[in-house]
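Next up is one chain by itself, shown in structure tokens, the form predicted on its own.
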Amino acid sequence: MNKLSATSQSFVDACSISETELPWLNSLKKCGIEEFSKVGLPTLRNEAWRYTSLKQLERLDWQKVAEDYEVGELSWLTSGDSYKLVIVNGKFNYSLSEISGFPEGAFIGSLSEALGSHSELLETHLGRIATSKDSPLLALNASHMADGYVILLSKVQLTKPIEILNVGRTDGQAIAYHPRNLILLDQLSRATIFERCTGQNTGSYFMNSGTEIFVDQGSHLQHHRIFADGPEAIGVASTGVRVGSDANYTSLVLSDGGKLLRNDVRIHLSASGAETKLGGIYLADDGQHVDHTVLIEHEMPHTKSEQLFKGVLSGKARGVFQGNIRVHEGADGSDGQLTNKTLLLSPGTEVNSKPQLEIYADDVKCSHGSAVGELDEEELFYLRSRGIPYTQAKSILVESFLSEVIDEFNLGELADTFHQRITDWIRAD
């Protein structure tokens, strides 16, 4: 066994190892503790983490998460009617949530509640596609598994969206929390989820979330996310998705907050007709580090995936994009497309882009591409020659560059929110 760093050991010591009444849950937590204890936090020697260092975690004195944080005013992405879920420091907050009136065949609530009311269903799904062996961070998450949100839909087509607000709330002390989330859509269900991570007050926090998503039997899920954590936040979001027969998972992610973010997504297209469409916009400046790592597993014939990620970096920020399309043996007829483009607006910025194809089948249609560059001087000159000031001309070109990603998705009123965040970031930069 490797000698763990002081921080890794402190996370192990903080694991809740008291047994619950659910043997299978005890087993999941124990497996998480054992796996994390073998290796600790990933280092640059780990190929999947060679561009992202978690050394910042070693510099902080982590404290226990308090139970009585007061939460300030909440802002929501949608103005219309929606189910509203609030998670504060990894714990589901019923008093701030609005989840009444959901239809028969649906459950929306906390992991702790679902462990009592839907234990057999959770036993079948938790730890199945986001496993402790996949990543040390998922192992750490499993070892702390206590709360988060659960969304279960069977033969349900929701007519209003679900909005999830993840709030990191500190009073100056460094805290770490590890929410575990589960989304299950089955039997022609349909839902739209808007999820946002945000921070209140100053201080450091480490959010290490694990989310498992099952979209099966002709179901359709739109799952759009905004990572806008506090300026001292370190976030690792690990998401495992399984897409079944004739089902579809669509997701657009925008990241513009936090000191360090690792958005780690693994999608399994596990049946014929499964499809996924992913988009990403990453904005970083002032020394921020943002990492989007995606693996698409085409496991069966006639599956389809699309990835379009674009980023803009300024102020000595660093970006990472690792996108991999893996077509398994026998997955003939697979179609996988991947594109990553990044703009560098100032000296000292850096991006590591690593698109990959692994193809072990015949008769496939796959492509990948990556491009890194600066703003086009001719386009800037053209706009300035028409009397447009330099700052405004720069803003026009950046917004045009990123709008292509938003236009690929049917976001409704959320499109204005995405555009506004881009505009605000450009003005601040």
Second form
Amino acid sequence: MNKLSATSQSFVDACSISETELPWLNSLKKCGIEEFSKVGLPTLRNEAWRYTSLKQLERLDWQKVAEDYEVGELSWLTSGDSYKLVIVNGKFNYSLSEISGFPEGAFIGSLSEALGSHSELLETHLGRIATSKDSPLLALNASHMADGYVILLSKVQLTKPIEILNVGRTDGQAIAYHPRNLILLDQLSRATIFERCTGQNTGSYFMNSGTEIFVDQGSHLQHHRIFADGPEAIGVASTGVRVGSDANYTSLVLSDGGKLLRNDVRIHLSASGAETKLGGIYLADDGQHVDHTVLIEHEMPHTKSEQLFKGVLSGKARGVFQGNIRVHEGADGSDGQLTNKTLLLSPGTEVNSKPQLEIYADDVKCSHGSAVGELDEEELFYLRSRGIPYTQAKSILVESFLSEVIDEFNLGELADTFHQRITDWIRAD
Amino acid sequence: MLKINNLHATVDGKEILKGIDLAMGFGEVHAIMGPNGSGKSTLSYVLAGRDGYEVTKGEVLYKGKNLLEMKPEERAGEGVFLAFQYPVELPGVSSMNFLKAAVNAVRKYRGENELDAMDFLKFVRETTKMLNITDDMLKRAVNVGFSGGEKKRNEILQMAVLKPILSVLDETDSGLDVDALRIVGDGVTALRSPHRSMLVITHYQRLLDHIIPDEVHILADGKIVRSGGKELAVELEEKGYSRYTADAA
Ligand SMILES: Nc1ncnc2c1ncn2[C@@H]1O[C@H](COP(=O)(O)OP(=O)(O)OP(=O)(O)O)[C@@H](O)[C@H]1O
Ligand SMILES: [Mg+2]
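Write the structure block of the form predicted in complex with its partner chain for the protein whose form predicted on its own appears above.
Then the entire complex follows, led off by the chain already shown.
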């Protein structure tokens, strides 16, 4: 067994599993810490982490979230009618959330509440969609699992969107937290979730979230996310999704914040007719490291996946995209498409794009493509020759490059928000 | 208004323009004709300020100012317009937004107030009608999927809304059918005024039937080898360039 790094060891030491009345939960946490103790934090030698180093974690002494932090003003993306969840440093905050009027029989609330009210359902799913074996970070998350949000819908079509705000906030002390979230939709349920991670000040925090999602039996989930963490934040968001028969998981992710972000998504298309459509926009500037890693598992015949990830890097930013479409034996007639394009705005940027296909089935329709380029000199000149100043010309081209991704998704009133973030980012650049 | 003196320019280290002299007054139309590869487009890019075209000798004075010192967008603001031989496609950029950004950028440069969406629409409608440009074309991405003729008409639309003082038309007549040629000819003629000048690069006499030039220049191997009146264009059409390319060689 390898000796753990000091930081890994400190995370192991920080884990105190108090025996609850739920034996299954205890064993889930224990398995998590066992798994994590074996491997520790991933290093570049770990194949899945070849391009993203978590060495930065070793520079600080990460503390648990002890107190309840005051939160500042919250801003919302959805105008009026939405259910609103606020999670501060991984802790569900009921007083700031607005969940009244949630349909009868459905559940929205904190993980700790759901463990009491829906213990059996949680036992069936928690730690099984995204397992501790999937990644060391998920194992670490499982061992520290304390709170997060839970949304349970069965035969429910929500008419209002859910907006989730994950606030990271610390004053001085570097904190680490490991929220675990669960979303279950079955029997023709439908929901739209806008989820955002934001940092409220410039302190250092390490958010290591684990989100498990099961969309089953003809249900549809739209899950759009914005990662806009604070400038000193290190974020690892691991998401495991299982999509069942004739169900659909659609997700557009935009990331522009944080010092380091790893958005790790693994989707199991686990029944015939399961579909997923993923979009990604990553914007990174000097000193930022952004990593979107996606693994799609086509486990059954006639499943479909589509991915379009586009990024713009500037300054000395580093961008990583790893996209893998794995078609399992017997998953005949699967259809998987993957495109990744990165635009480099300055010479100091670095990008690693690794699209992959692993096909063990017959009669599949799969393709992947990856391109890295600079702004087209001819297009820039054309715009400038019409009087449009250089910076505006650049911003027109960057926006049109990224708009293609936004246009693929039905974001409703949120489309403007996504466009605006891009515009603001270019302006700040 | 435009004075080009002994202009030499290189592209990728290769000398393309080898000493061009040309002078144009306000309100004048000059035509440049010349064989393929003689440097016509290179000259137009140098005038518009494209990167990668290095001027190694000579100068260009525009309204008395050193044109070569200005950025492309400043030149446009000052009234220089180039209708591209090969208009550039801008995927994802709607023609309408593009035009509006261009018009407002130039208005701002000229100290005029920017137009809001409504005023802009009114302003553009008059011109699109004249040039037979449909609303559908305005909604589409700039030049993407446009036919050759549509692209050229789109260049003239941009020219018409930007109201340039010096227009350089690089083979705007190539690829146009007879009707489109007339539309473009009318569009250009409508812009003629005592303050506006045009440099029309063409291979054919037919555009010059619509826009009568004051002078015709023949460019061969990076130099103007002959200048004359409009009859020179007719002569070229009949006899070809061979004697000029032979001269130049
Ligand atoms: N990037 C480049 N590197 C080297 N040579 C170049 C480059 N760009 C243009 N040239 C050369 O410069 C010469 C002039 O080209 P230009 O496009 O100006 O010709 P033109 O007179 O406009 O021709 P046409 O009538 O075909 O439009 C050509 O021989 C061309 O091959
Ligand atoms: Mg040419």
